[in-house]
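The chain below stands alone and is given in structure tokens; this is the form predicted on its own.
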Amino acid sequence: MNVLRVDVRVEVPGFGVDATFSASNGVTVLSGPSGSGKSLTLAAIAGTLRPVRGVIHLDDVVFADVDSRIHVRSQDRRLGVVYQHAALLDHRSPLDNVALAVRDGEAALRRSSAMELLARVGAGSLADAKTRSLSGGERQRIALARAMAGSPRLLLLDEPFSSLDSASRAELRALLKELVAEHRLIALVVTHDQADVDALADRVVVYEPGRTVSASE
């Protein structure tokens, strides 16, 4: 099973959050209002934020320590991201979205992988879609397979469904729980929405304005 442990600060001008918690298999939720610090604490896992004290570490894989000075860029983490709003380019296609987020093969392989992948997540038949013209919840599908194009062992995803109605929120919560299964994966998901603790996590993490109070299964 694989641990991702974190203790870390994390600052911006004017605020920092202190963030200490582990995740395994399955779905981590961090909660807890707005502006408590769970998105800085997701950057720093990612890697566009440095901590500045403590460490990241996945398994014997450290993505960052401070007193070390290590810290390993965001693309060689091996992540998967999903933010609230999709991010997509939208002047290429869904299947060109997420065949170039699949790491290798030549590119005729790459798009067959990343067909499966549209295929899995309930959007095959928008590969050849105008991206721009896409709905919210099937640009969040996209962006779901997108996640999964680099056999991530990490998922991160922030306020992924807020933004989405509520048939098109229970059902990516579904996908995304099956996905985290299939694939053995940790995911940490940032809400402050309490539908979405109840549908999602195997473990809370809660946050109150700049630190975390508390984590249980």
Contents of the next structure:
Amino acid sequence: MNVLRVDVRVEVPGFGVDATFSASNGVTVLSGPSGSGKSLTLAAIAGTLRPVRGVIHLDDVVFADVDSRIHVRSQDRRLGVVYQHAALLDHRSPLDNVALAVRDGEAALRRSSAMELLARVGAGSLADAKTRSLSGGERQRIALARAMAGSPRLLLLDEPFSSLDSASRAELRALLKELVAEHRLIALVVTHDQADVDALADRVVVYEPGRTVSASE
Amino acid sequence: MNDWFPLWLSLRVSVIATACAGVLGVALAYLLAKWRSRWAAVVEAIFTLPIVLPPTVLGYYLLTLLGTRSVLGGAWLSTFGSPLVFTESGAVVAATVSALPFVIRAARAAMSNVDARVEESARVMGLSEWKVARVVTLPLAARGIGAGVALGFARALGDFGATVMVAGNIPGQTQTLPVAVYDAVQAGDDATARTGSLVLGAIAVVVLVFVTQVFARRR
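Moving on from the form predicted on its own, please list the structure of the form predicted in complex with the partner chain.
Below is the whole assembly, all chains and molecules, this chain first.
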């Protein structure tokens, strides 16, 4: 059982959030109104924002410890991320997008791993498509495959399905649950959509503006 | 216009200067786009000076910096056995410095407009900073960089003041086309002045149309 422990304060100009929770294998949904600090927490876990107080660690690996001046680079945390608008490289094919995120092996091996991942998320036929012309649901499938490509233990998803139609949403929620179970991952999903909470959550961390207020199974 | 040497020299100097300004300018623009410090503005202002300084003043600075009695000019002389000023190489340096701010400003603006989430995603998925720059930032900023490089070429081709101060006006050696036009006007040679001006004007129009159509077009 992997455990992520988060106890930090994260600040940006004009706003700060105190987040305290832990998450183990399965899907943990960070739920709460817009502007309550969910995405800031995710940024601190991803390493793209430095907390001003506290610690983040995954099992015995410290990602950030402000008192000890430890801040592990994003590149070295071995995470997968999916944003609301899939931040894909439109000038590269879907296959390239995924292959770039495969960390180990020769180029041919990385491409074959990427191809397997695309097939696993139901996007094998899109490998050489024009990335720019993909639909929202297709882009999120590619983004999910890319997030899995680095063999992460922790997946961070920020409003991953909110710009999709309801059919795509349902399919991708089911796909995410399957991947998390298959790979025994910890997935943190930021959402303010109750349907996401109902369909995905093994546990829920509730935010009020500026702080976490509860965590429940 | 019987002697086409100034045109060929101008083209040669401009191409080399554009390559130098392109490499230096893109590297500096990347550092300026990513460097979150108030000093970044100061550094950018210094590299933008060639746009606002009178070209002769820029030329004077370069002459002082690169003359044989300066540290840099002395080092060049002892390394290559000939001075940098009043040579074709001097013209390249003057044109590079004139073109540099156009590349830096356009490239920096384009790089700053790249969606930070795309770069962050790339970092989180393990790409090194160098690979993020090469695979994400530079390709996404390519149009802006291309526009800056094209404008830099046009500026290098048209440079007069800095070039004449640093490289002089030696026919057959350092006399570029803008300098030859000036020389022709001084000598009352209207035909040469007219032809040279038309050629420079035509090249400038072609570059500007190219920039508008190819680089500044919406995606």
